[in-house]
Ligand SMILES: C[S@@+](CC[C@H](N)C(=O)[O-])C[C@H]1O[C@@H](n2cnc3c(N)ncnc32)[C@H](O)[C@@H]1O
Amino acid sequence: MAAPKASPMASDPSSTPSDLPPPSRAARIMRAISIASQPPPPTPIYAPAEVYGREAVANIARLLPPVERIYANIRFAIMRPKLLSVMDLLLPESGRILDIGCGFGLFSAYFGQTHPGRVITGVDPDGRRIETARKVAKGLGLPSKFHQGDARTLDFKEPFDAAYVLDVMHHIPKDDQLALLADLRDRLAPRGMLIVKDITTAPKFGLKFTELLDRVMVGWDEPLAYRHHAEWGEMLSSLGFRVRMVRVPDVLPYPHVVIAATKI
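Coordinates for the sequence above, one chain, the form predicted on its own:
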């Protein structure tokens, strides 16, 4: 009896998939439909925002009354574009962001220009400043919202993707600082980002320099409650944040520190 004839694939080890018959027309159509139904990959955003730095600051200043414009120029001279760029990179490029102690809405207007997908909610106890903030946001076409009052007592229906507190914490009484940070944690969504920009206590010359300028701005009666950046880190860690921080050098002797705390 003759042995069965071996198949080409079995008899020829050098055979490759190219030796197989081509897929049927129906199989090719199904594969094309499958590929076409896949969503396109997101387009990477490598270019920096179009409005930033001096241009963004100038847009804000032109919408302010003369006295507030002088104040804004002083604030932006202290919070230089380099320092703002560090915080801008840490904030999400879109979503709901809370600005604590927003004042005239200067930084809400700045970060809103760099990434228009941000919806920033500013809170400040000064009603006159809140009105100015609203006018600036309207003049820039930003969707920012502003509320007069204490952030700890305001009722926000939805959690925020991020929050920031810029040079405000040392104006909060020391006994109230932890409670404010805890409240901000509770208002953040999971993995939300809290950015604290403040003044650290070292070196001492830098602290004294900053304190003198603070006194010129707020007077001699208001208590100032500075902390070393390690203290801020310990407080935030105890509240359930993962903390990173960086010292940002300046031409002037401000002891800037930027703290990025992620809710975990």
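Residue numbers count along the first chain shown, from 1. Whichever C-alpha set is largest while still superposing within 1.5 Å between the two forms counts as the rigid core. Owing to the predicted nature of the structure, the values given are computational and were not obtained by experimental measurement. Compared with the form predicted together with the named molecule:
- With the core held fixed between these two forms, residue 154 has its Cα displaced by at least 2 Å.
Please could you give me the other form, the form predicted together with the named molecule, since above is the form predicted on its own?
What follows is just the one chain, with no partners and no other molecules.
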């Protein structure tokens, strides 16, 4: 009995698909029909008009009284697109998020607009700021909640998916900082993200520049307790966080650092 005819591929291991006989006309037509009948690819949902939500910032400013509007414009100018975008991408796109030292709620209003699935709870001891934060969130239709109080004596039961502390840690007395970070860790769900945005202590000129502007805001009596970013890193690691950080350069000499600490 004659041996079955081997295919070109089987008889010659070095042959390629181009060595195969061309597909028949019927096969080509069938293939064209099958491609044409496939559904179109899904429209990507990740299509931001711009990385930095200029519109989100304008919406917030519009809802503020004149003096606070000037402050907000300065604050957003200091925070810069790069900083806000880094934080925006580090935060989960939905879930419960704690904003420690929320002030006028500018950034909860920003992060709430960029991802409407975020439910942000802001805390600040300043009652006037909390009132303003509530009005802004209401005006934007955001589900954020705000509580007047000290971050060191929080009274929330439920775990949070993330928390951020935006230029607030250096307003907390040095001896209380570790305890506050430990408390925030305990309030986070497993794998929860804690973002600490602060001012690091190097270079010295940058620190002095920032301190001078902070003094204009808080006066000369309040203690300002800055730390080098390596110190924050060691403290957070000692509390069981996995820590990554990035220094974000600025045209002004602010020595910004963004620290992403994941609860492990």
